[in-house]
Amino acid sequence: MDAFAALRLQVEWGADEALEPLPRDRMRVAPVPERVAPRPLPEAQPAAPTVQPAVQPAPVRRAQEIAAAATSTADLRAALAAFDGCPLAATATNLVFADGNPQAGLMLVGEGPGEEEDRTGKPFVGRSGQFLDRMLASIGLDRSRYLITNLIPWRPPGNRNPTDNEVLICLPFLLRHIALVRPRRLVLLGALAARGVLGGSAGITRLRGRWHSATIPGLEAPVPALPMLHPAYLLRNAGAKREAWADLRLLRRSLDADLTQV
């Protein structure tokens, strides 16, 4: 029988292990092979720290640097009017800097103007803001008792969300603004609010009922900051207006604790 046959007569058979051409003793002891000592291994070198340090883009730092430079808010404001390293300062009507009281005390910082705010060049005068001014109210806050301005100093075309690089370029504006009216208290409308001054990736939802500390390049102690919801998803949500109450009541309550400590 030649090879070939065997081979087909075993898979008829059933076979399906190779065998080898031996009989195995499988009695037998098998010597057990000389133990070889491992070969030391080299000692092992610390590695080379491999962070390195942030580098912000040529508009960001040039931000900083003009924000750095501003020494009262009448300088930042004629910084941002003349700064050409946003591309939404091309596209506004107006630059959108603040309003109200920069001696209250109590500042609130918006996410970006909208239509009726890039016409007027005030914050929070269309829609939204006519109802912020009213929840303020019916805790005894008008424009006189607070400063209120935005991360976002122009409109974005078509009231778009504004791009992660332009949130970037505009913050050292923003955190020099708070640096230089020295607020005893923040409040932070919106998630893009809360996240550029507070940090991190969190939501509004999650933010939002309690006080945060908010480290501001410039003064020496942290600033206590409240998020709270934007009133323009308030409008939009009837049912998060609890949640709103609940902050608003926060709020004047630590505005009152302010004052029996004077």
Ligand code: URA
The other form holds:
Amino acid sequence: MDAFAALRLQVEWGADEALEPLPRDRMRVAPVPERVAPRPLPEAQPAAPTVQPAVQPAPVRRAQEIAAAATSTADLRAALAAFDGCPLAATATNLVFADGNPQAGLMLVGEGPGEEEDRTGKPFVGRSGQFLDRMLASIGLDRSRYLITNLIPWRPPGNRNPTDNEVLICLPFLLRHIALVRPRRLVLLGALAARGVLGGSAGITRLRGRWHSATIPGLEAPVPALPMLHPAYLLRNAGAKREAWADLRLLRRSLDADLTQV
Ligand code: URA
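Show the same protein again, this time as the form predicted in complex with this ligand rather than the form predicted alone.
What follows is the entire complex, opening with the chain shown before.
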């Protein structure tokens, strides 16, 4: 198969980026290898570690310090835009910070931007965002009245899942965002958002269906948080809409009990 046919096949299969997971510095001049006489190998070579530690403490610590120093959401957005500690920032087109009304009392947290979000700089504007709008409309909510953000503010190349490191680096910014906005309720869309905010490793099917208490650094009281199935999952699994409907009704009932938020 020639290169053009191979490329066309990849596009037909859905590849929409020609990127590697991490940026490569192609401008760097490769060092010229020294010509040395080969030395005999020592008898016993210690095995090279094959697994790199998943946690990079320095960027995570830096993210925590920078996020903690932000005293407003505008500060936090500017700090994220200037932050170079997450490799995703280098491959994304736009920072996707948030959309909607920070005063609303209800904050929805998704996983990370897709192609449309990356292009426009706004969360949940692509296909799953349109489905989210319809989900909210089904219980009488207009998304523009609430605040919507993501755990990961930059699109992972080709919509791959973010790595554990990327999640750890981005999480302090999300937690600070929540602390600055002080929502009365959180909706966590998908496992990544739910695990990021609530901690632990439970799957979304175990977490959904009831309110949890999210402990947010900087807030005196826990915030009620409702994990829900992600709209993209619901688009692929129509049979799960029944669970989503049950969760939407939980949300509606909770908002009805707090008339200031309806
Ligand atoms: N999926 C998400 O989790 N967030 C977005 O912004 C878009 C799709």
